[in-house]
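Here's a solo chain for you in structure tokens, the form predicted alone.
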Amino acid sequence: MAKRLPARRLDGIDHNPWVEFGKLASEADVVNLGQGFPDFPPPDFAVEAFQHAVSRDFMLNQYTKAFGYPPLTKILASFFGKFLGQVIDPLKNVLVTVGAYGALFTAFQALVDVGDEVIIIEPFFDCYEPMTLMAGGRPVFVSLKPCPTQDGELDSSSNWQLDPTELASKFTSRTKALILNTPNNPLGKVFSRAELELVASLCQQHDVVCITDEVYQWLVYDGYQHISIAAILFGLGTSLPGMWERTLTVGSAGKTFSVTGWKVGWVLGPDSLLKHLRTVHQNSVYHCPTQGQAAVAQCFEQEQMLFGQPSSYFAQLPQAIQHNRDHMIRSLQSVGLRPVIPQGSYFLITDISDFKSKMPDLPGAADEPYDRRFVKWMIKNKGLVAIPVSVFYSVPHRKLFDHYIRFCFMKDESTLQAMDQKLQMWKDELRP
């Protein structure tokens, strides 16, 4: 056709790193530690819940309420109301979406207008920037920066901090929203109460909406605590509202119950914000698959009964995955990689500076960040797949952070053993 086919809102966002590195991973005999999904079975209760949903009630094959299957919106309101300190109305304060991705896209489309600025904290999950651009907004980036560590001491995601003055400088009269991700992907940082209070005070001061992506909230390690920014209160004893009034909290059943393929997500928030998301939702996907929602509702009903007990999945899962994390940290160190210890999430990043200094001229385009070239070299020569951390940064900042790569430790023991075999071969090659 002679006419321009793609809409201009797609300009510059057609490249996707998951497609590129997924293709590389499929072309070789490799251990895939790149993409973030479990390669072990979900808990038995989740599988049984889905089996019940597809076999017991034939009406679950039909449409349900557009904004969420009522038993699911009800249990989400009850369960999360306790954490957020709110009486949550299942009809007004909960929207069920096609995964957390769907929640985020709906939020950007509903609230971000042409010319609006959206503050994005780097490193960021890579969809935040294109979603901002597709809505006509302008991304404004501010980076977490690592604090110095003692010689020989591993870095921790807790050492990566925002500069309060720099963060404050990013707010302008055009700032519409700030997107927060805690625990953070790819870094694994869990934002502290003090850090959240800083963000909250600036959002309050500048009348900015906070979109908070909390899909990894149950995967927190070493005694750290996940805090939802929507639960932060202001002006006790005054008429100032808290953060609930300006926050959208995004969650994911896939990350919560290790069922990423179910694609059931949700967003919680005040009706004053959610009513606009409902408008987008009803004019796009309209409705999410009923059976998946019914299964998630049953999973939450069980967890609500067990919550706080040792038998709770939310207690057992982080203990098991922390073991995986520690296993991977030890193994990666054996070949000279320097992991940054994550406080939460599926992921850790590791410093490859030593390799960058020893073998700086890896094949690749002249302007290609070093971490991309390193990952391609590692896939081809060492049989291990990771993701370059520069894909989680804006273009101007990529070269500043191209000495890190991301690994996923949300994997089966057999996958970690296969990783160990690859690393042992690598270690043997390093011996003089």
Second form
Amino acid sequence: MAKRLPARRLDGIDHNPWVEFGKLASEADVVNLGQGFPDFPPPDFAVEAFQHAVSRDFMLNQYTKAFGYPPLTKILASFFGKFLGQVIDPLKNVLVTVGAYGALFTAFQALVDVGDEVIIIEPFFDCYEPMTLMAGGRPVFVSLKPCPTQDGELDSSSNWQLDPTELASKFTSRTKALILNTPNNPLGKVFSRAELELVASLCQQHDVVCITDEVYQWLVYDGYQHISIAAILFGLGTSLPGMWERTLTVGSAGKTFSVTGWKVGWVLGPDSLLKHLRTVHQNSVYHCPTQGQAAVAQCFEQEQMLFGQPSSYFAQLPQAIQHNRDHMIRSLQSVGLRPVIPQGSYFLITDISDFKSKMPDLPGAADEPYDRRFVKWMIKNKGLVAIPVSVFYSVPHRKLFDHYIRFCFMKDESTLQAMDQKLQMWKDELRP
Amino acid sequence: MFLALGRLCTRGSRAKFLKTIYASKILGLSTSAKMSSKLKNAKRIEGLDKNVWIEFTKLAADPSVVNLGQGLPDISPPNYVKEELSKVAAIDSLNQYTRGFGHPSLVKALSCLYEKFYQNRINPDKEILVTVGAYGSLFNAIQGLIDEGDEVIVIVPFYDCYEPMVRMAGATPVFIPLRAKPVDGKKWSSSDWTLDPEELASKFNSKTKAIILNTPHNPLGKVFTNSELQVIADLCIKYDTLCISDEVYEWLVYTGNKHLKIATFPGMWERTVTIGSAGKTFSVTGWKEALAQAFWIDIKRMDDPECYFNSLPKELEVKRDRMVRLLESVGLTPIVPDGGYFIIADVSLLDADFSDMKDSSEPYDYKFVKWMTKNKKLSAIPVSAFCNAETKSQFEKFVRFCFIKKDSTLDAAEAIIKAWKRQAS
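Moving from the form predicted alone, what structure would you give for the form predicted together with the partner chain?
So here's everything in the complex, that chain up top.
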């Protein structure tokens, strides 16, 4: 065709790092600690729930309600109502989407207009930028920066903070939304109440929508607490409305129940905002698959009964994964990588500055950031796959943050042992 | 009002900063008045919030209503299809992410299946995209290829989502109606509805980015013929236009008709996006997902009458013919569909009384369906829902019935229709 084919909204967004690194990871004999998905089975109750959904009521093979399978929206409303301090109406305040990715896409399309500014906190899950651009919006970046650590001490994600003045300076009259991710991917930062209050007060002051991506909300370690910004109220005794009125809270069954392939996600929020997401939803996918939703509903019904008890998956999973995290932290240090201890999520980042100074000239394109070149070298020579953290930064800032790589520890024990073997070989090669 | 506090690394300083922000607010920078101004929708969805399905499925949700409205099979999908999903649920790795553009075994099955119809090979990695239902395909195709200011030709009646999807992409839908030319002595059929080639040609210009084709057609059931598709193909090539071809009902074609794929016409492969649906193929509309194994079972036996691609249309043709007789028996004039699982009928001869209905500005068929749902406990969908504002009046005497329903549902519909007939005589 001679005519210009792709629509202009796709300009500059066709490249995807996952496709590139996914290909590299499919080489033989590598240990894949790159993409964030569990390589161990989901909990039995989840598999059973899906099997029920496909073998019982045959009408579950057909369309369900467009905005969410009723038992699912009902349980999400009652379960999350408690955490957000709200009475959540399953019909007005819940929208089921195709994964959290679908929730994010729907939110951006519904609310971001051409010329609107969207504040994105770096490092950011990579899709936020192209989604902003596809909606014609202008991303405005503000970085989390690490405070200096004591010698010999490991850095922690809690140490990475926003400069309040810098953050405030990013808000303008064109700011339509701010996207928050807590626990954060790739850093693993769990935003504290004070940090959330800072963000909240600025959103309130500038009349900005907060889109909060909380997919890792159950994966929180060391006794930290996940807090939903939508639950924040302003000041005691004032009549200021709380954050609920201007917040869209995104969740994921995939990350909650270790079933990323089911692609069931949701958004919780006020009707005044959700009605616009419903308009996009009914004109894009309209329905989400029924059986996955039925299975997720059953999983939540189970967890609601067990909530707070030691046998609850939401208690057991973070405990088990914290062990994985600690194992990985110890192992990575043995080769001179310096991990940043994450407070939450599936991931940790490691500082590779020592490698950057010892082997600065790794093969790669002229302006390719160091961390990308390091990852490719590591995959080829050490058989370990990670993701370069510059992927999670805006292009102008990549040079400042090109000395970190991200590892996923949401992996089976056997994968971590395979990692140890690779690291042992690496360590042996380092000895003079 | 902001103090220049520099980089803060302690909680204490931040708390002090927060107090400062609060103070400035309390001094009267009230934001609640501003709340209505920014927390609103993006322009791309302006006017797209209404949806006929939301409205009519609510009406039909009354369990005492026989629902022949939404295109939802209430028959069970074939057992082997259900079994495959069951088996798949037990495989651990299949609970996690797969390849972004489509599960490898599914795209392979699809390429094997469809290569039987195309002269060229189909590259499963580059020429197939798996989406969330055919709805998802349409959305992706339109978002990916249609720009603001483009024109997109839409044939009326049209599956209702085409118009809002085109508008959401900032483009202008250009409508052209199918026109009826019933042949004397012959039962009215969907093939009697055609596009006027000159009228169609007049809709194409240099701004036309695409035409959306739907064959077999919803709601009419029309199966576009070779010569009809050739007219469209010729225009697409002449004006360098894309063709988005919605072929979800491709297997549901009745005796005497053949589904043809416009992408197989010379010069069309490189300008056509062909959309299919597992939901419609295997009667599993709620899946919107990969069905590799089910496809393989049927690919291997395509000449076998047991193959679902052959057995389902046979089963449905019987139901279609039953519906035609039923509708005729009560004075409705149905248009016999050549494909798909819907049948439309002219309801004006029934002369229903709507005097007690509130909104008199609604089209005739909307009023009729609401009246019929309430008084006869039978639901359907008004065909003017598939029309743009200007053409609604051409189609407002028509109502759409879905017949992919189990026998007991059709029995219930028959009982209602017979009672209706008795009342009328």
